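A single chain comes next, written as structure tokens; it is the form predicted alone.
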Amino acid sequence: MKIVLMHQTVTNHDAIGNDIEIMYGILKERYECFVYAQNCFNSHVEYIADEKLEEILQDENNIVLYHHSVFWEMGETFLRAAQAKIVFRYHNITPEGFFEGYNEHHYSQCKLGRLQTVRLAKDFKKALWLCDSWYNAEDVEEYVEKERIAICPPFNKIEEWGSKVPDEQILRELLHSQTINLLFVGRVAPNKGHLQLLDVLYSFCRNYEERIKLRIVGKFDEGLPLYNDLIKNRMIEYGLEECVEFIGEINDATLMSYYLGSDVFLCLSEHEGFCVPLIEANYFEIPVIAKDTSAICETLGKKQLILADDMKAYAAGIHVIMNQKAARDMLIEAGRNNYASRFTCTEIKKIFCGILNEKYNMGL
């Protein structure tokens, strides 16, 4: 048996790239395993060209592990010619409505991607759908029999980079800061809830006297100028220019410093198929306040502070965490247990191998 993992782009330091890399490492221990991608930016896997891919796809004993998170016309073309067993690793695709009026290309690609999801679910009657979350599975459950849907969280590298040395200067500045340090990690895009983050910050500043600063780690998309302007204009309207810092893309050591030096992880994202930064916050023992949308509640698990739409409630939550040690400790412990019991690589490997062993008798 040979196995090929497919995705349009395989890169370092993102959730899907990490998932592919770790899956590859596990499968490579027992089988011939390869990766096929149009854009190859992760050097820890072995890539193959079209000819080798087509050869693997024509053998019904082989397995294709197709990571689906974007519209990929060429990938679908390869699948439709395949005789191999197909496993769809579904990471979700952002609903196109979030990009309407902001970027026509993003809107179109998301719409095409979600239509492709339905098409793949309908047409590949024998395929297994390996979804990151039950929330993701909802996108295909109308078209796929229950026995062909399984849930496996995405693999992560949190323990690997979390054991490294942080950027000491940044960490020192954060720990000695006289402000409450809020953190959000995620690209600057309309589904990530940045405007509501500013609403919470404004509510806090109006109702409490403590100094506070929000740091947002994640790159700006130059293709979203209208959304970026909305953020900047709301900051000016609220007078929050000194209370918000956009960090951009950073390396692991720097990101680790922001996790270790922050007081609260604040997430008001409107759409997440899983949301790896939540479990990163759990691992680094930062209390989380999050909005109850999409897969967020499922990812965070029990005894977490998950709220609805009242911005004052989020501000009050920050105040309570900073002033009531028992509440803070409870949230930290719940997060620590959530990560340790569900999302270590050891735990995810058990789930992943268990599913493949049950479905395909792979002996992993």
Contents of the next structure:
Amino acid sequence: MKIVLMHQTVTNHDAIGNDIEIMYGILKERYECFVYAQNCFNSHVEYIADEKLEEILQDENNIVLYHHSVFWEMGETFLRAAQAKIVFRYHNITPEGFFEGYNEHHYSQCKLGRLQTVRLAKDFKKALWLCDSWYNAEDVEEYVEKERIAICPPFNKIEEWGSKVPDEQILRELLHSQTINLLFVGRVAPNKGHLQLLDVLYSFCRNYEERIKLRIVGKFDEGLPLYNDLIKNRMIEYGLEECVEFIGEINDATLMSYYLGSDVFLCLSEHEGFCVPLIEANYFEIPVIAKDTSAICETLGKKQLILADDMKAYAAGIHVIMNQKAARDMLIEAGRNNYASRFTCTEIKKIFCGILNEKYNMGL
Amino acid sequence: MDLDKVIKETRNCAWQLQKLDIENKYELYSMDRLMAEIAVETKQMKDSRLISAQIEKTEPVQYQENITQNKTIRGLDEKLSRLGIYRVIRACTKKVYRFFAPYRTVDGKEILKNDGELFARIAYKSILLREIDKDALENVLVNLENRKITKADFLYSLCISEEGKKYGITVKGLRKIVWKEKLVRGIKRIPVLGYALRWIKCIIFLPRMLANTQSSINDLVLYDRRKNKLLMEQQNKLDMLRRDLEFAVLDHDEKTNEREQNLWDSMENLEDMVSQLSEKTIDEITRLRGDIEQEIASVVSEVELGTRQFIEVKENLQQISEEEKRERQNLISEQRRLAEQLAQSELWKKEEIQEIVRLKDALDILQKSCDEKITVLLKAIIRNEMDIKEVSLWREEQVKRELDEKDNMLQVKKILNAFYMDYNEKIMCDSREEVAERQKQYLPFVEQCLGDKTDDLVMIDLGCGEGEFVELLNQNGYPAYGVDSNPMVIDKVKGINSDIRIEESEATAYLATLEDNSVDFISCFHMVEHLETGELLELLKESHRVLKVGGGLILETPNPLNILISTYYFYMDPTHKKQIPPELLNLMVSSSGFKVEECRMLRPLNFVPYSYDDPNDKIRDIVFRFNMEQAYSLMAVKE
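Write the structure block of the form predicted in complex with the partner chain for the protein whose form predicted alone appears above.
Starting with the chain above, the whole complex follows.
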């Protein structure tokens, strides 16, 4: 049996790239395993060309693990001609509505991607759907029987990069600063709730005397000038220029310093298929305050501070956490347990191998 | 003292004692408590004027654009802008290419559909691509309210503003609306016609206004009906409630009467019972009273005893409870302290771990750097060793070569010395007596230099050869000695005259061993032509150094002015190196610090027999140059 993992782009540091790389490592131990991608940026896997892919897809004993997170027409064409068993690894696609009025290309790509999801779910009657979360599974449960849906969190490399040495200077600055350090990690896109983050910050500044600073780690998308202007104008209108810092894209050591040195991880994202930064915050023992949307509640698990739409409640939450050590400790403890019991590589590997063994008797 | 409360507190204390296990300390705090605290905080907070909702409503009106064409035309426009002529016609061309390839356009009607603040916000976001600022918003709203401007005017002003021009967004249909409004305003201003037109407009639009009014009245009637219906419904509900209430009151009254009747019946029965009791059992009661009084007395005593015991127990319990309370407080404070210590230690631990990680990293880097440095040093050492080996080998070779060269030189010198001996015997075969005779001419100069001094004189004849001049001086009472580098000549002289003192050494090297101002006289016959110019200058310098002030120096050498000497005889001696013209030697001696007393021409060669009688003979001078003195000497004194 041969296995091929497919995705349009395989990179080094994003959640899907990590998922593919670790899956490849696990499957490679027992089977001949390859990766097919249009854009190959991760050097830790073995890529194959079109001919080899077609050859593997023609054998019904082989398995193709198709990672679905973007619209990929070519990928679908390959799958339609395939005789091999198909497993869809569904990471979700942002609903196009978030990009409406901001970027026509993103809007159309997301729309096409979500339509593709429905098409794949409808047309591939025997395929197994391996979803990151139950929330993701909701997208396909209308067309796919429950027996063909399984939940497996995405693999992560937190333990690997989290055991390295943090950037000492940044960490020292954060630990010695007299401000409350809030952190959010995620690219600057309309579904990530940056405007609401500013609302929370503004509410906090209006109600409490304590100094506070929000750091947003993630790169700006030049294709979203309107959204970027909206954030900038909102910051100016609230007078929060000094309280917000956009960090941009950074290396592992620097990111680690921000996680270790921050006091609260604040997430008001409107749409997440899983949200890896939440479990990173759990791992680095920062209390999390998050908005009850999409898969966030599911990822964070029990005993976590998940709030609704009232921005004042988030500000109050920050204040309580910073002034009630017991509350803070409780959230940290719950977060630590959440990561240790559900999202370590060992745990995810158990789930992943269990599903494949049950469905295809792979003996992993 | 409430005994139950004390027991409860004691139980609580015991429960808390069990909970001292630090691992479970978070059980004291719960999500419910956290959420409740957040809710309380939220209630106390000021309402912030958040703009999220407004933003969602004020999405900009979508625009259409042709980026490629825009880029091309803008690029062309920029290039042509450099031409003066184009700048004149630019306004016209701009209109034309806008017509064919419009800039980004938004639908003006869509924007004008909105009113008030929402309109202003949408207009700003659609045309200036930003939020409206506070002052501008207030200004716009006031002007719109006072009808100083219309919405179309406002939109137009945004489009033609500097900021609006920068984005180049065209509002579709706006120009038409603006012109229409301007036209209407213009017509209205015409004194009579305007008034008449307004009347005509009113008459024309009267049916529509009537229809609108009728529609409004219908709406009002409908609204009134709906309101009446609602009022009726409310009235009905109220009537029903009133009826229910009345029924309830009546029911209550009935029940009250019934209860009153029952009470009266009970009272009557009670009165009957009391009368019966009073009649039949009065004696019994009297009897029983005594018994009861006795029993009461015993009970009272028991109660008193019990009360005392109870008070004692209570006091004991109180004491116990106070102790337990203290104990509990101590335990709680201890627990807190431990928790704080633990938290602190965790923090320290975390910091220490970070520090250790950092140190480990630094150590790794240091180790790496040390390894690298050691490698570099080792390489350098190896390279140095190789260099040293190479250098030592080279040195050995050099020493060997030098030794060989020295041997060779010694060998050559030996051969030369031997040859010189032959040369002196066979070619320069002047006898010792002849030489001494010739050198007698210098005795007056010697005398002149030394005066009456005879004791402790130091007189050296450098390159003394067979020692003729030394012997001459010795014979004249001067304690002179010679210096010569040829041991064979020295041996020869010693064989002839063993009293002569001759030092075997190079002339300059010998002088270098002497102290300053320690020599009275130096002579040097036919030796300077055996030296290179540098060696000669060094010899003169050393001579000047060792001679006392007033000390004399004689230098004798072949005369190159004589053609035969300079072209033939000079080369008879193979050890000759340089011919020195008298003027040059004079200069060298003077430059070395001596005063040249005399330059003396010696021994004419007279090679060609010639009388020199005919002063007009053309070869006279030439013959003289063949016949003239074959040597010359310089006599100098150190000043």
